[in-house]
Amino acid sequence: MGKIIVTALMAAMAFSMPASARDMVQVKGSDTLINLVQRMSEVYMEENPGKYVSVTGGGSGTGIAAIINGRCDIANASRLIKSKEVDLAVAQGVDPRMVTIAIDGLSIIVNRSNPVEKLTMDQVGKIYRGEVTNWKDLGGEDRKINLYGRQPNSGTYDFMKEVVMNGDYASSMKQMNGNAQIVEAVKVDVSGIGYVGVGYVKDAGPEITVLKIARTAGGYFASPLVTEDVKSGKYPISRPLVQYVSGTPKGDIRSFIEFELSPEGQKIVEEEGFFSLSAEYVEYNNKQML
């Protein structure tokens, strides 16, 4: 608890300072990644006295904006950087480089009292676009579907919209500040459905059901809780969880990223409920770190 308080205090003191003026590595962005990267920073600082890492949230868009504007050293993101953001970065003299630190199986969750246990990608899209509004149309009870999702500054909000929905969110969706809020909302709402990073269902308890998802009707229903399903791509809502830096990372920034990618860092990834990197991502990261 003491380490968490120290980390929070350092973040508050560093917030208004330009990145070049800090004696710490400033990490900002994705809510999906914040618990994982905070845990990594705590272990890293314990093992490296005199090194300091401050981790704050705000969403992927906030983190990417911060790296572009020189307000942080590392941007956590649960989505890829957009072309317009790359253009802004180049205009500011920033060379955005991406490093993947974990793999996520974005999880669709419902209340445990809901008898629905699996959906197709198309059905999930129709639910969040507001085209299917009653659970009875999906094999459930005659209940109105209540939607829970993230806010527009969230990378997960964008990922769902672009990869799963192929359209706009229904206006009825309740926008939540983070993954944990969505989990808690669905726990007490028999009609609720939400989407969260897989790391947030690990300790969520029996009040929710994590749905199996098929890419197409008649296809294989895969689970984000099964390592092979996620790493092989059978689970259709798998995604990399990434960090952006400006140029080739050096100094303490490089040191912290190397820790995240080390066997010890990747063990923390697994302990936090996400999935460690496949060989393809390791090879990609090695090129980015050159």
The other form holds:
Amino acid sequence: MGKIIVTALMAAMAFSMPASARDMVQVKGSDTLINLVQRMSEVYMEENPGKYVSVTGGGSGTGIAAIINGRCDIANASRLIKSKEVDLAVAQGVDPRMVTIAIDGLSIIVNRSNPVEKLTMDQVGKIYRGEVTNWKDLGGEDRKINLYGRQPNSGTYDFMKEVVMNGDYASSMKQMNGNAQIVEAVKVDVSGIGYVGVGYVKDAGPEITVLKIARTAGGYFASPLVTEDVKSGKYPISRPLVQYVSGTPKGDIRSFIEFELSPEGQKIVEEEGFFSLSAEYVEYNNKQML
Amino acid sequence: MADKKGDIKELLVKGFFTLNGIAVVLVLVGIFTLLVITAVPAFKEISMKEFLFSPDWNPTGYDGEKYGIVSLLVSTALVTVGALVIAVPIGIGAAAYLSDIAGERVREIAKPIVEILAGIPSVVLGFLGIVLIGPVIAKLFGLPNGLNALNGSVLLAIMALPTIISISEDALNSVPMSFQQASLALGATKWQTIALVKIPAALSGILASCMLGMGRAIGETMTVLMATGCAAAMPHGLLDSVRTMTATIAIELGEVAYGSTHYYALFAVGLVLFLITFIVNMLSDMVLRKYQNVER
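Having looked at the form predicted on its own, could you now put up the form predicted in complex with its partner chain?
In what comes next, the whole complex appears, and the chain from above leads the way.
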């Protein structure tokens, strides 16, 4: 008899699981944002017992597809939503709203033993388009350049292509499954180059160099590690890291986003190596949250 | 009365099993139909010629979408052949050892271990490829990194081994004892008996095991996605990065818009993959059947 009750209880618990899953705020998307948002969700849940936030990755494209198909509540993205995706969302009855939660200085990294320390935007584009293939043309040693990049479901992959390269990636680029994998690959590859969110280079250790980047050949070489360079816009490849929700955020979703934008949330942004929001972004966010 | 009841029961049981048998066939037919229906619209915008003969696969290209599967096919073939070159000799060797040389106690321990090998999740193997096999390959061949076809081949060989070993061993065991006794009686050594009598006699079974192992390797996704570098360029050898058909589908299907050409094209790739594994499995089934007929 006791056994039956226990079994029944377990069955009841199993069936009640979906109910609690419904109360959980589901966040999905960008691999660049995953560590940061996960950290925020941990602190948020600690401070708000009874509230649950689950954060998963998959890439910006995957996150945006999920919000369109109603499979998540918040989509993390390191790129802006495309007009094609907006059309799809509208067709599904989803009204995508964007809030910016942090600023990223997209970092171009090379192995520490590579003497190259700075590049222009034009050079980075040429490298990834496959037009420059040897480090000696960039002031380095006579070595073939080994390209590391992300997979097409990544927002960073799109961002590089649209903003930095204005062209296609060289087909010899290795497509890695996340920021961390690129960092690990460049650490051991003396001829490698990679691009990752700045949050991934903060603790990467001494095996890599984060390159200084200038807009033009004669311009100022800015570093994504210098807060002033990124916040003033001198660093040419900084970008907003955003979240998409459907319609005006309400309830638990709103309360989590408000936490992310609060001074406490923004402190976590800085701790994770990214940059907190400037006044313009705060103002824009306030409009979206109405 | 009792007989009639028994008849009905018999009928019901018979119907039940027939239904199950048919269900499996229906599932296969259903999957095939679905693949064809979802793949065909791709060819409204992509020419068959481009799809089958162009080496460029870049559906999100900056200037124009490109849907050519040749480099994906070559990648899959390269990794699979590499895996078989590694797994077949080891697999047959291990099978011969287990069936003829190993003592009862060793066999009792070794056989479950081979089966456990089959149960290792592919993600775990992919991880091993990144942290262990990759660096070893890089060092051995003096490469900047070890994310290439060879890495994938080694991992797929590990995955194909259990299939090859256990089916080959069954084949070797089903060689009639009289063959072995005759060979030994004629003065052949144990090695000669295994290599020249037992393995040739079990050849069709061994062949079938290799083809099943091959089917396993062709369809594997996660491991190759993690360990082969996934560069879309046409590979020139085992030390180049490759991007297999399975990895391409896995990477791109997550973010593709439903109903777009890209979406249909991925199903077309899936259809090609399905046809390849279907043919490989069918051939191995035919070979296997032949060997069973010979034995009886």
